[in-house]
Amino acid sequence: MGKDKLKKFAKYKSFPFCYENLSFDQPQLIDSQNQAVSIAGQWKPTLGVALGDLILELACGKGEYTVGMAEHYPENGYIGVDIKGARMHQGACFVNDKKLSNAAFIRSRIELIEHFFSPGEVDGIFIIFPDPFLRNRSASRRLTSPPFLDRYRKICDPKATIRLKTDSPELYKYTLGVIQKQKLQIKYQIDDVYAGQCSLWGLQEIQTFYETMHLEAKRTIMYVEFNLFT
């Protein structure tokens, strides 16, 4: 691992709205004091939400929604995750910068996300330009698979949605037909955001790195956000 890499690993694990967990066996979250800690069920708290939402944004890179929504809804709170230590780095370094209090990030695999929160207590999930899992053997891996809903129901409340904004016709496809399947019920679907003016802030407002580079490249962006329970 270069050296640049672990000055942003342990610049990330120094800030105390960031924490980790890389353990299956134990997973818990070590904050920036290298303590375990349990905050499922005070999230809220934590991030000074007292009447808002708490959303997640999952394989969320270098957090560019968790830190514009934390902004522009100061009301909210918001928790990007992502296994990537050094890109979600560049999120960190935002939050402190601008002050935000309702923002933060966990360093762990999604897999685990279950064991973070209590039953009930998301809101609401972004998924922004995911792997796509082209090759079918790994259609279980993409975060809008049927095994992936399931550990979300388990920390959402019943009025969750799940938000997802792609690039890849495939994965959207694929995330339409979980929809049909399961007889979810879509709120807004988008199969060109960029096509015209849009209602939804954040869409067109806020751009991910890898975003800027579908545009240029001229790939069509896509959205859907639908109800994570029957």
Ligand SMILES: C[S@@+](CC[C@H](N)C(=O)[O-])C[C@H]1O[C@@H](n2cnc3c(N)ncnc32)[C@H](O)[C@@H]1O
Second form
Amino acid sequence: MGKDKLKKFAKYKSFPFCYENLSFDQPQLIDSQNQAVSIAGQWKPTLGVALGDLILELACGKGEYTVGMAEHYPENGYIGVDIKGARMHQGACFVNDKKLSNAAFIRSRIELIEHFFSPGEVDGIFIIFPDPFLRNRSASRRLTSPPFLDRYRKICDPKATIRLKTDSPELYKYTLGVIQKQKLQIKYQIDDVYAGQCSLWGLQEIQTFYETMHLEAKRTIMYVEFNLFT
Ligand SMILES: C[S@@+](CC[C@H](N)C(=O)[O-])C[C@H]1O[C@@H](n2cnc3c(N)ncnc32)[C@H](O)[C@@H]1O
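Having displayed the form predicted alone, please output the structure of the form predicted together with the named molecule.
Next comes the full complex, and the chain you just saw is listed first.
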């Protein structure tokens, strides 16, 4: 790791609202004091959420949705998850500077997500420009593939929705196929996010690092939100 990344990573680890876990053998969260903590079942009180929702942003990168939504909807709690701490450092600094009490970050593999939350604790999941893993033999690594949906079902409320924003026609089509096969209900399907006005706050207002690059390359941005349970 370069010096700059190491610095960002150390800063990320210093914030009390940033956690990590990298062990498949001992999937327990570690806090900024290097202490093992179990917050599963306690995320809402930890983030000061009384009546609102708990929403995850998976593959959050710099965490633009986590911080943008947390600022706009203070009644909800938002948690960004990614394996790259140096990237999440940007979102973590924002949370720290703005003193947002309703946002947190977890550095881990999304494959471990079921260990960090209790059944039914999560009310919704954003998946924003995930890697599309285009080769067929990598399909099970796609974050909207059946094995990942099964992981989400272990921690999500029956009313939870999955919200995918992508520039990849292949991943979009693949996800629509999974939705159809599993007989899941689509709440919103927008084939071109910027074609007109949009009533879903955040979809046009928040643009992530990857989205900015895709927009510069004039790629079409797609969105689908669907119920996780039938
Ligand atoms: C293309 S980037 C998108 C980042 C951000 N959402 C954006 O729009 O700028 C994909 C991100 O997914 C993360 N990622 C991919 N697979 C992952 C996994 N299995 N567990 C945790 N993070 C993962 C990568 O580290 C990377 O930051």
